[in-house]
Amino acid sequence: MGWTLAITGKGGVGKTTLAALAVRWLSEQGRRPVLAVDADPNTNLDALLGVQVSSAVGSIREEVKQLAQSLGTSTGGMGKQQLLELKIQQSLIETERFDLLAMGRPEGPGCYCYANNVLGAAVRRLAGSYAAVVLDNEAGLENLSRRIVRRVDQLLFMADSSRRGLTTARRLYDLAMEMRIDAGAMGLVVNRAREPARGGSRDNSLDLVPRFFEDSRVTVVGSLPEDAEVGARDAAGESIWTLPGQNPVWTAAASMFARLAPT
């Protein structure tokens, strides 16, 4: 498997935008093929990448569970694995710049342990043929805990520069350590960063960041500025590929990825 980047953070903080920017940067750097994995049940990464998901892996997981219950986990294992991999391949959106796999909504009641294990093995095999993998997580670490990918090279926690946003990012880091998430490096990206206030409250400034992560493995790898153009284009349904090269969010993200990705 190539370089693997996973992004997590609380809902609405900009994870999906950062993931789409990462896919664009990797593609433009010639690090193709790129596999984008939308692990958020809300499935928004496709719109930012200019495609539309019609089939998600979540429904395939349900099929695997039913198959396991009807045949037993030890009967016909190779046949089930091959069927699963075929279905995952069919759900893959393929383009010249990237491929996209949407994990879909969480399961219903009952145990999906076997289905998750089989699914994880199939996705890992698929990911092994890509130069880079970008994993857009839901607001938490559930998909990483399931070992959809066994190891990530770079785990990014995303937050805004408010005290609440940074507190949530710190809690996610503590949870990652408790769960023993295997990450080569961990970093923090501050979205919609604001300059330090003059003579007033500093609760919305980057000055808060070090005190939240000074005793952790997390390195502050960069920040993205507030920018109305990104929000306007998203609201208009435009993909990340239409964002001008001189846009400040794009230039900040590109500079950050250039430091993070191996040469």
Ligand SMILES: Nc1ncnc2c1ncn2[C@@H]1O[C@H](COP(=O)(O)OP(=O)(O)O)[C@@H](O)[C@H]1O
Second form
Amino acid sequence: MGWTLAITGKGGVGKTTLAALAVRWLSEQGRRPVLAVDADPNTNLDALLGVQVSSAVGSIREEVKQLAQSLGTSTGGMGKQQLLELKIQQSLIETERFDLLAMGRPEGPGCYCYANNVLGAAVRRLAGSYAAVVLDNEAGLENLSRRIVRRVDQLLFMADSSRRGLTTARRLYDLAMEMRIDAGAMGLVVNRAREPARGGSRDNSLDLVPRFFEDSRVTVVGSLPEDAEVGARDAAGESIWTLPGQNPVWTAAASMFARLAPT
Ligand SMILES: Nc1ncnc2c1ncn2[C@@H]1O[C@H](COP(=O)(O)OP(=O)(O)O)[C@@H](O)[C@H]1O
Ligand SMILES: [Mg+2]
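Okay, that was the form predicted on its own. Show me the form predicted in complex with the named molecule next.
Next comes the full complex, this chain leading.
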């Protein structure tokens, strides 16, 4: 498997934006093929990447569950695993610049453990053929604990520039430790970073960070400025590919990825 980047943080903090920026950067750097995995059911990663996930893909877990049940006792013919892999292949959106796999969410009640396990195994096999994999997660870390990937090279916690944001990020870090998530490196990205207050830095989150991440493996790996263009473009449904090269969020993200991704 190529370089694997996973992003976590509380809702609305900018995870999907960062994931899309990462996909664009990796693709433009020629680290292709890039696989984007949308593991957040409430995401708009597809729109940000300029594609549309069809509604059928959203039910992939449900289909896997049903397939697994119906094939539970049968033998012969096409193997269960093969069928599931075919299902996943069909759900994959392929473009010149990246591929996107949206994990969807279970539609009904019931246990999805088995479906999640087989799905995870199949995704790992698929991801193995990519030069880079970017995982956009929901706030929890379930997808990282075992469902989708077993190991990531870089785990990024995202926080806004507030005490509360940093508290949440620290909690997610503690959770990651508890869950024994296997990450080669862990970093904090501060989004919407504020300029230090005039005459002091009381409100500057970057100054607060060391206190929140004492005794941890986390270091600040980058910060992205607040930028109206990014928000407005997202609201207008414009993709990340047309964000101007001089946009300050893009340039900050690009230099951060250049530091993080192994050459
Ligand atoms: N640095 C930024 N400046 C301005 N708007 C931003 C910035 N980062 C993210 N946003 C906007 O904030 C909203 C939430 O971001 P999103 O990436 O969807 O968060 P999450 O995936 O964590 O829920 C989006 O409308 C996005 O365009
Ligand atoms: Mg999101």
